[in-house]
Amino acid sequence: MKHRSYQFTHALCREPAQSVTQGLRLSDHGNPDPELLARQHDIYIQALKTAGVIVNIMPAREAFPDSVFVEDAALVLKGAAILLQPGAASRAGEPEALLEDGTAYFKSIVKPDLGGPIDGGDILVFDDLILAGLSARTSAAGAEGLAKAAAEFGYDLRAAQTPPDILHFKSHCSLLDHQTVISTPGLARSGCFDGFKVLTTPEDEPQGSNVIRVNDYVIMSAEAPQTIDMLRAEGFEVLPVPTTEVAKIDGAVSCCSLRYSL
């Protein structure tokens, strides 16, 4: 059985801009080093290729410091990109930039009237269910608008509440397979994953909860060694990648690509 939630043929990334030093962040841990971030991004792209997908790369967009985080601008279902509505004002133009640069990479691009903001970082996609975390960047109206668009592709959408101290829902959870989630203990206790198997990260490694399952591999931050060991003990093939620089602007592995099948 093919699981469209983690079995992919393609990924789309965007080169990081030099302006990434102006990226948004909840707290100041210093500016990312653009050159080091570019090298780490290259390692990330190689991990995607190792996982068996064709990786296409769009050019940097200097006008959008956070545009390396392509996942926030769109949701791809069955090879079609649904343009989203980022909740931060400085990122409002990123979906249009994706439309301009990425048209050739999808079966189609849909631009729905969502009725409110919604970021891709708040969207967790299973085989036929979408969990949308309501947050400072994603409103109930945005989730409702996406639910209507996603229904056209055969997906149900369920809203969940993101704790107020978390930027994005997927900052604290990810999909490991079609019925298994990895989550921080706090988010797991909220009950939003009822009906799914849940693995929890160590209390001191919340960064380990953001991973991407791509075919037979789990790509995740090298800065979460305890979680890496836990997942390997569970039988997952883990590809660690460095994330020190994207973490300075609240980024992680899921943000940096759109994964899908054509």
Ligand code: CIR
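Here, rigid core means the biggest group of C-alpha atoms that superpose within 1.5 Å across both forms. Residues that one form lacks are left out of the comparison. Numbering follows the first chain given and starts at 1. Since we're looking at a predicted model, the values are computed, not measured. What changes on going to the form predicted in complex with this ligand:
Listed alone, the shifted run between these two forms is 1 to 4, counting only residues present in both forms whose C-alphas move 2 Å or more over at least three consecutive positions once the core is aligned.
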Second form
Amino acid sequence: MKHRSYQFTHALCREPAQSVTQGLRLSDHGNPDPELLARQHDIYIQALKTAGVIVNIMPAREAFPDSVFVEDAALVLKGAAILLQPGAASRAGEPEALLEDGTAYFKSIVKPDLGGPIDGGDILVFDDLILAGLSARTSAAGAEGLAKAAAEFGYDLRAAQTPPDILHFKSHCSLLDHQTVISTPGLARSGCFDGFKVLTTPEDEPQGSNVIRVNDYVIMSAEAPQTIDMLRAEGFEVLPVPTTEVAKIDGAVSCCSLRYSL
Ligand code: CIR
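Got the form predicted on its own; could you also share the form predicted in complex with this ligand?
Full complex below, order starting with the chain above.
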């Protein structure tokens, strides 16, 4: 049977730093509480384990307040990590930190010259197709650079547009299965998911659109109750996890892990 893009054997996370209080944010909702964030991160890791993956955890990196959001530093295709070029200056060293701390966890690790910035949060991976949302963190040049790197693994890459005023493409959409996405209504209207089945979140619950489908489970924010009910009614096995602290610095469930198969 074809290997699906939501089937994973492994996940890689990073312990949150105490400096997470300095994490970047588009608007201020107060600093995250590092202790509570760490407890919520543990619950998240437990959910990944329930979904059947082996979770490896790298040590905290105090020099990088946002380094718990490990998804932005690399894209893993077929077990091989492609180091990315984060678009925020304070995060530029995170791929190097991943190289130092994480190399042993992948089949291989490459550092291509991407020619421009691109964050993992802007990259949505289907079975053979990648959508890359152009944003303040991801340039057309970065997406083109990644297209070349991803082609070597058999993926086509299509650029899309991250909606204005949000951080990342995946702040407003996620994969539910190989032919289904969940999206905010606004992003769905842009037409970037033509050819896919699209479920839309309620207008007042955009936080429901960032989920991770991991094997038979959908891990998502407990702070999206209407979307949880909707996905359960659609037959998905949902594992809600608390995300109040990462949400204060524009984080959500997808950014806290790299998921892949070995
Ligand atoms: C940042 O602004 O880079 C972090 N505070 C949040 C990153 C979230 N990453 C993601 O959704 N992939």
